[in-house]
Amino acid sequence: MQPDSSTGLNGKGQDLKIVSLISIGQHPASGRARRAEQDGRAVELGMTLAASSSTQNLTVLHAGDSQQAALRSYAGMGLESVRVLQLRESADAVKTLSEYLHKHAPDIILTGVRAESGESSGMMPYLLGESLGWPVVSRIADIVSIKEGVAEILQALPRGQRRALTVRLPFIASVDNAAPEPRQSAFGPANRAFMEQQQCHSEPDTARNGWSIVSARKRPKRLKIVKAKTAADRFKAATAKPQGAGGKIMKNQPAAEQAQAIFDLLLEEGVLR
């Protein structure tokens, strides 16, 4: 799809078609269904972009059960409607979303980095990008400007750093926790919003049927044994910030050599056994 050019976030020129994908979140302590934190930030960013357009062409889209009460938390951010592609729990949402997005051809698709419930693999934006043939920008903090069909994006890096990127529309972006916090959800707008249901033909996720889902557990941190002669040296070693030494940048090496380096690192870190 060849996107129309736009002049940026000033509300002039070609209007943008934005889709923010949402999912059902899960509170880390109580386990209750809620608005997913990163998906809420994706909706907040979509509303900011849509506010610069005269038509405010933002679609908040969910694939699943329209009766989930947590969807009202997104609507309470000030949305007039939430569109739901009605699917069974065992259905594969990727194919249904791909068909919908291919048909409606938005300019920007915003998602969270990963869901808070279900598989939580973080593969959704990449699978959609592969299906649609669009570029994927991971962990963005903000979209600074859009001009002549090219978006300037700030990508979130560790320790508060940012990387400036440019990408041509259309594209998919996963929104990091560094993005602006979502606005509070109000009870009145949440109840007044229209839940637009769309029945879809779905195929069962055959691979998922054989899985057993358990709660994720944090891996223990690797202890670094420091031999120090004095108490001051031991205190300095214990409070020192970890350094990013030992990294390796590979740009011009053959693909096979780069793949082998990644494989060796996974073996060294114990990810592969």
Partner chain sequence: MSDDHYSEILRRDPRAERIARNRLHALHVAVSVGGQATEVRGPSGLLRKNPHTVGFTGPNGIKRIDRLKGNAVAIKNGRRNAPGSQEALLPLHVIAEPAFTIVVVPDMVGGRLTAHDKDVLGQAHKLARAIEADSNETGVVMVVAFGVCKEENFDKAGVDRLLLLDSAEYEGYCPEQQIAALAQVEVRFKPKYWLFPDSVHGGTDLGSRLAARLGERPVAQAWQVDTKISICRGAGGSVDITRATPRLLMLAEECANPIDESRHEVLPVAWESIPVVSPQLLDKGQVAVDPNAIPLAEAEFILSAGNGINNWDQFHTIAAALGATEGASRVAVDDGYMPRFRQVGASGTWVTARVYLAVGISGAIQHMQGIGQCDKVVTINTDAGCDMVKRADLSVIGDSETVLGELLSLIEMFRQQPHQSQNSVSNSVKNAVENGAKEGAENAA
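With the form predicted alone done, generate the form predicted in complex with the partner chain in the same format.
The following holds one chain only.
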């Protein structure tokens, strides 16, 4: 974020209101609940935006159980409170959240791209966008500036590339892993933060009832398909050494020739632009 005199305003002369939505993450190796990587980045981005405005107008919002210990790891980033819309596990969070957000009308809503637990379809920002009628910016890496109600955003593309976008407030953005890493969660503030619990009406997510959920099976690696016309071909394909078992070694050639070989490979791979 570039500090800018108008950055903290939403274009109508009011202070920027930011909501970062958080969920309960899950560690890939241990399966233990934790701060979700992308949601943590959403909070980090929200905190950076809020810090550049005069008033600290960031709400960190969770729909679920306020007793979840993992929520504290978000609070440990230095939040005084986390607002929790108290829901049962089976409830559909989208409706509750969109009602809440409709009522509070923030300027920017930040979410992760995909949750680390539950269905993790990544639909949340889009559903909210559809129900609020706001534009959705997916996979953002940073919000560069907000001027006169228009935000300039960097969207993360694969391989570290970035695309610049502008969008008028209010909008919803999902925060990519390319966004700045969330700050460390400290035990002291985490322990002291206030869980601002809010009871709310919710409907159960009945569509899930028919689902069966098991821990992920390892997907078989796709075999190299050999369309062999004869038995001999099939035999050859099954017994042949995999390609690339040994690389090419250039030992005694002159340096120019060696360099040319490297250059050719780089060109062939298309990494020289």
